[in-house]
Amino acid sequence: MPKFLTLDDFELEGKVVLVRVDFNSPVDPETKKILDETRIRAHGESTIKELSEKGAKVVVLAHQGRPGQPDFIPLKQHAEALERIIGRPVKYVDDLYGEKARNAIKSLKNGEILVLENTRTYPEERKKRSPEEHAKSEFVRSLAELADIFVNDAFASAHRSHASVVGFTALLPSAAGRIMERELKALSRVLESPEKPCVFILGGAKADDSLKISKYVLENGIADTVLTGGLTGHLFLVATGVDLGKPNMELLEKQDVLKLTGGIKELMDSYPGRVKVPKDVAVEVEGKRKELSVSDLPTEYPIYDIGAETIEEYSRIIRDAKSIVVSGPPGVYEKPEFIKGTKMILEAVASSEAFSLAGGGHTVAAIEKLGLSDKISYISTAGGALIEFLMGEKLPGVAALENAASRTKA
């Protein structure tokens, strides 16, 4: 039972309802364009798309960027891609909640859509604060006044405490929308009671949250096994005492996570067997790809993916497997020589009748790359919320939602 209400429990028609999405795009930093619509094709074509047809008055925020940083931007470009993926007409309005903000609000029809200015121009949007302090702010006191419910639909910045996020849900009923529901749903049901076994992919570039990860889902009871790749699965060989050889060991003193490896012993020595790590590894020489086992380290070539013998017994745990969350590709699978590690590990995803759930930028570049997209049970869109909510950290934005839905039921 989801402790959050969603769009299903109120009556839209003719309420002024606040959608908070995650229109944040990847812009060229040189002509200011947008480059990738994913997102506000997501938003567009679930939540507003269902509020504007419902009758409501649709006023949406969303941010774009970092103040000064090249892809912070207005949201002009934004409102046009939404009207052109839904099919509809929409505002923009280059004001958040001065008084322009304000009448544009106040003259919307049944079904219009408004798209008020980018959220981090108000200065302190980022200011990490409860939603009690952040709603005593002007922004949020002066939109919420004209409001009826505020909407949550931005899951991938639910990690984040700031003023449009979680100040709201202080001063009106309050609800997820679509895509936040579907994003919880779909953790819920890998974190809270997932289907056995359960295993959980660790790969990708970065290794620092990997051990809490680990940590977190073996210790309550969550994963059946971890298999590592990528440069996560390079930092737990380290662990069990292997050396990699020079360019390898230097990377991951680069990420400065082999402070970690102590903690990475110790979870494997409480739970063995039950994570696994490379057997054997795929160096680059002289441009072409050479296995390598595990015994013949170190080398003095970067390793770029895992090798056949581990992707065999990786593939033999995933198709046993009955939940599966992928979060980092097991190989630098940009590289044509290294992709075969993370094509024949998503393959095993893809083909296994699991409940599978990945997530991650890389992660999802890579599912489509590969053409797995359709054959992946939940695909999450979010980055930082994500490895979060896999850390078993309570999001700001989910337990907004959540107090809100106790002081509405209540």
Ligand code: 3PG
Second form
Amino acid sequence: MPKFLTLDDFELEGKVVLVRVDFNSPVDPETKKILDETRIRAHGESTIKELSEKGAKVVVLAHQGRPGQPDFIPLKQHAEALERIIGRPVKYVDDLYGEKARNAIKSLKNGEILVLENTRTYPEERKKRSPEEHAKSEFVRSLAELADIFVNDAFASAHRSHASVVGFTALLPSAAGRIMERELKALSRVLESPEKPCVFILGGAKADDSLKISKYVLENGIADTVLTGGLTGHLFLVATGVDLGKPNMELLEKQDVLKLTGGIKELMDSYPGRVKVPKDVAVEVEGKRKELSVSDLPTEYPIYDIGAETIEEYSRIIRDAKSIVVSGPPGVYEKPEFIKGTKMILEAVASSEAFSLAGGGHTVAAIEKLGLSDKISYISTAGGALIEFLMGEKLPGVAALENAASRTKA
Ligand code: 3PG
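Which structure goes with the form predicted in complex with ligand 3PG, now that we have seen the form predicted alone?
Everything in the complex follows now, all chains and molecules, and the chain you saw is the first one.
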């Protein structure tokens, strides 16, 4: 586990605490309404509530969307949702570090909560800079001046070296929030000393990431077996010399991932039998599901799922596992005819005794759709940050907390 400070290391009563959370949520492009409040609930019910209950003056920093994108909206709705979720008054100011925001911070009383404007309204927020460089900005300096402590609870943004993620750690005593702590604890359980056998299930459309994750977890003795599905499974099949047929090969070409097949083959040769590829697949013929053995490929139809034989083999491996990581669904579960692979694999994970960890937008949505959320040991709130962590990358947000802790202790 990383060495950072937590809320337990600080006296919080009466302190102005800047808390960086990740409220970034899916937004309806037409109505601009938030479609899912999972992240707001997670931070609200843990870190924000605790800070308020302990008498801190809580100043919430968060981003939503990316400038120029339809989901780039103010945080007013997030503040309203937070108030409803935690049942405590939440103030909101449509300003990030101007006079309005600073006055609102100065007038906070113990236990009060204030949400500031979307951090990405600050034009240099997303510049990839070191904590010290970001700390020179007016945004970071003017808010740090009014605060006593910085808390980073935004594990889901920890892969971004952005101003509001790392900048304050250079100027203020800094701690990890409860969600940050919880995410890192769950992840270290599967990455540092996983109970064996440890199985990684890699699906979804991000085949490039799947290769990097497979490489890291095999080379570092973390995973015993990697099960591939989704577009990842297709690409790994191609690496073994299979021609999937025109529509499927074209899709991989469009994603510009065929160049990875050499690396995948090398990895599979170095770890024989440890990376599983589908034995059969399900294609769509006139709107209906049809299963084909891999030996019957190529096909002129699009492949949308793994087939029964693959489901059977993967489920058996999952049943024997003691640690399981799921990143990406094995099939296009959004299409009712092709939910079978995702359903059966996730059900096998849910009914296993293993410690299971799942993450990523599509994976979590599939788990929720299938009503299996309660049966997965840990569901991460993160997308990109989780992927980078699983690849063995050091996350700048976490490194900044560790550096701040070593300075505070010194
Ligand atoms: C996420 O949703 O993965 C985080 O909030 C980071 O968002 P970003 O990819 O726009 O930086």
